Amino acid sequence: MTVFESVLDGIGGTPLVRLRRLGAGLRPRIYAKLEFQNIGGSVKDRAALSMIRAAERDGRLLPGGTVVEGTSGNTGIGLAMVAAQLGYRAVIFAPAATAAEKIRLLRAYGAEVHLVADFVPRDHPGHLASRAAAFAAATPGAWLAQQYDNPANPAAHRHTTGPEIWEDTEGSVTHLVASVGTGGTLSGTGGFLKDASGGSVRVVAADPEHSRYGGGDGALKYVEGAGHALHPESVEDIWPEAFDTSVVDQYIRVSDSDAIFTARRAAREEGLLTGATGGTALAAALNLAEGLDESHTIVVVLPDSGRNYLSTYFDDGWLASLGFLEPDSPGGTVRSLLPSDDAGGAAPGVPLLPSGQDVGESMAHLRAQGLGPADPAFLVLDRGARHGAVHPREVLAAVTLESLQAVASQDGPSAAALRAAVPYRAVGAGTPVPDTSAHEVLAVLVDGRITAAVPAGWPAGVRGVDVEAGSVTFSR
């Protein structure tokens, strides 16, 4: 039996697991390295003592000393589990989007946390960044652990991931895939085994398809603690330091849905049960594989465990409010009453105003599109063209051109367009159809993006649904 001194001692050393039922009928051998055995449950485990024995040795962190730093929970738990071990203070910073259960687990560490707003501006004060630096600056014996730029990050898991899965290998991997959040996990991995293998290996970016990283608009994603999301109004792009792109041979972008759904077929066919981000990987690992023979070896690193995920993506309920899910309702559901393709009723999509516009241009954009005065529109965050669906924390307000009508005759047609806005409420597509009140819209939700609206005014103005054919025509 393996004794440890302290539970510092727990982390790293994870063990590799074939996937042999996910990679059925797949000829490449595939590996997942299982990150959330570290004894704080992630990989971010790993990052969390190497930066923090760094300060220590630079001095930085002295003892009786704070840690504090902004993060989207893993590395928070990790930084806070050997804060408590090492007798440090920890102040984490989270998103207010955070999964329940890792702000839980990181009070049950001791830390002190403070959710904040998750999408604004990178330079904003407000942003996660700038609070966790301000607090830094402010307290006395405050070290900001900065994961996203910490050279300590990247080397963790160059001296301890890659030479694990080179030996545990026997140097057979060929290829390496994992997920991107500060990029430390896949530069510090992906330059080891580069160099271990004189070249050989291929290092995989598995990304979020909104993700900046891969190509993506910067649009917000579900999967936490992957990928790289850009609020339009920044003034500039910023890359972790800690993310070396020359380490990646190839990005595949993995959908949320995906990414969801693949970590949930992980638990229910192989019995592990990992994150979203998790689920990113082994798409992507999956999609890989397809183009492989079986002279390749690829490893997987699945971040952390789906128990930080029980009420997300592991929930039935909230994936049907977000539209990942469309359940059975014998009532009839919200898609019910939209209009359907001959195809089986696809989402029509839904009129996006870029939230500069005033009323004036708004109304003409509606005008040219045939709209009616209560079909609905959505102002969003301009991030240029759009394809007619939106993720709905980027939607500004609900407009109609009879609200934007009613603005103009008060306030002429330059007013800005969100004055007009009406009440609204997203809905999964496959919820039972809510009561509502006769003026809010529902925005409809199709894998976690609005891709439909209801106009105000129903049921009253629904003059005919027809469930079973999916269609619905509005009285005006």
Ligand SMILES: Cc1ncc(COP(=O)(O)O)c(C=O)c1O
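Numbering follows the first chain given and starts at 1. Just so we're on the same page, rigid core means the largest C-alpha set that superposes within 1.5 Å between forms. Here the structure is a predicted model, which means the values were calculated and not measured. First, how it differs from the form predicted in complex with this ligand.
Superposition on the rigid core between these two forms places the CA atom of residue 400 2 Å or more away from its counterpart.
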Second form
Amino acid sequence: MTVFESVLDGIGGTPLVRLRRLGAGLRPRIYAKLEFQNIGGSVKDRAALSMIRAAERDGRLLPGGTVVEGTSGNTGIGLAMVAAQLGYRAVIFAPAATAAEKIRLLRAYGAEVHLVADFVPRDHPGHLASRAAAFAAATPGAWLAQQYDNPANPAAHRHTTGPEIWEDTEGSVTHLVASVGTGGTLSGTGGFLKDASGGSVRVVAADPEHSRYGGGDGALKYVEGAGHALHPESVEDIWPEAFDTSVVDQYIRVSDSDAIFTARRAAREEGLLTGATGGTALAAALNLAEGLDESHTIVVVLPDSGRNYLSTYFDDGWLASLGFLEPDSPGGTVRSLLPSDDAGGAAPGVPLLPSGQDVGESMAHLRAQGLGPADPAFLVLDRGARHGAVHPREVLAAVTLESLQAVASQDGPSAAALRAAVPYRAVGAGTPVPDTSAHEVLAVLVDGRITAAVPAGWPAGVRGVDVEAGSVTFSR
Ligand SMILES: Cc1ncc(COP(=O)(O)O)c(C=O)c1O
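Could you switch over to the form predicted in complex with this ligand, since the one displayed so far is the form predicted on its own?
Once more the chain from above appears, this time first in line as the rest of the complex follows.
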């Protein structure tokens, strides 16, 4: 029987599990490394313990001190657990959109949690990292973990995760697949495996399709904990120092939908409950396996459990509200409001207005598209070339010519004034048609992105706005 002297001994030593069902028909052996078996529930327990121990060693964290971090959850949970065991106070700053389960877990471990606006420019004082840093600077005895730049984060994986995989596969691993948040897991584990194999192990980064790491546009994503979004007003695109990009041989980009539905398949077909970063890594591993043969062994890292996401990725209502699922609905769905393919008479229009334009330019833009005073448009955060994939949290406001006129006397596009101009609601394409007020706009979501806008009082099939390849057609 294994006896732990404390919970800290329950960090690491996670098992590999063969994926026989998901991998059926594929030639390589695929093993999942179950990081949710860490005692605090995620891969980040390793980094948390390693960072705290390093800070103790070099005297930055003293007995009775305060552990501070800005984190989307799992690192905070790991830090809070280790802090509880070692007698430190833990103060965690987390994005407001973090899964409710993770926030509750943080509080359960006794951490103080501060929720922070979750999509602001990197250099803004309200940014998660700035808030945590300001708090640490103002608190005597506080130590800021800084997982993104802390070398003890990748070192945890170089010293534990990598060697475990090498030993457990008896040196037969040929490919490592993992998602990248701070990059600690991939850099440390991949670096070790490359060294141990004389450079032959291939390291594959599984990345959300909009993430900057794999070459995406930096738009927001639904996969929580991995990938790199970029607020368009950030002055610099700063990548973590914990991410050693030289270790990566290949990026495989995975859509939100593939990540979520692969995680759901893993639960149903393998009995493996993992989150969407695990889903991202699994989808990438299955894709990779198609081009490999029996001589190959893939190890795919599953960072945390699906238990953290029962109210999101595993909740059909949540998925339907974002257009990821379209359940059979007895009544009319929002999709039935959209113009049918044969609506005809389409006139060009561009209702995605960049936020950088002033009100006059936006009005001219709408008029040039032949749009009338009541026709809706969306004012989006400007990210340059767009491809019709607007995350609802990137929309500043819904506007009409009329509402723009109302704020035209102001100097610039005041987001607050515009936000009040035309109320809008984001609704999944497969959800029942909601009761709408006279001036409401419905932003229709398919796979979590706005693909159409429907003004309130819309007669079925008469008018619609389809967003495609960055432009929009207005049908009558
Ligand atoms: C759910 C989840 N998956 C993946 C990762 C990525 O791990 P890493 O920071 O080691 O790149 C994180 C990190 O916070 C996470 O919370």
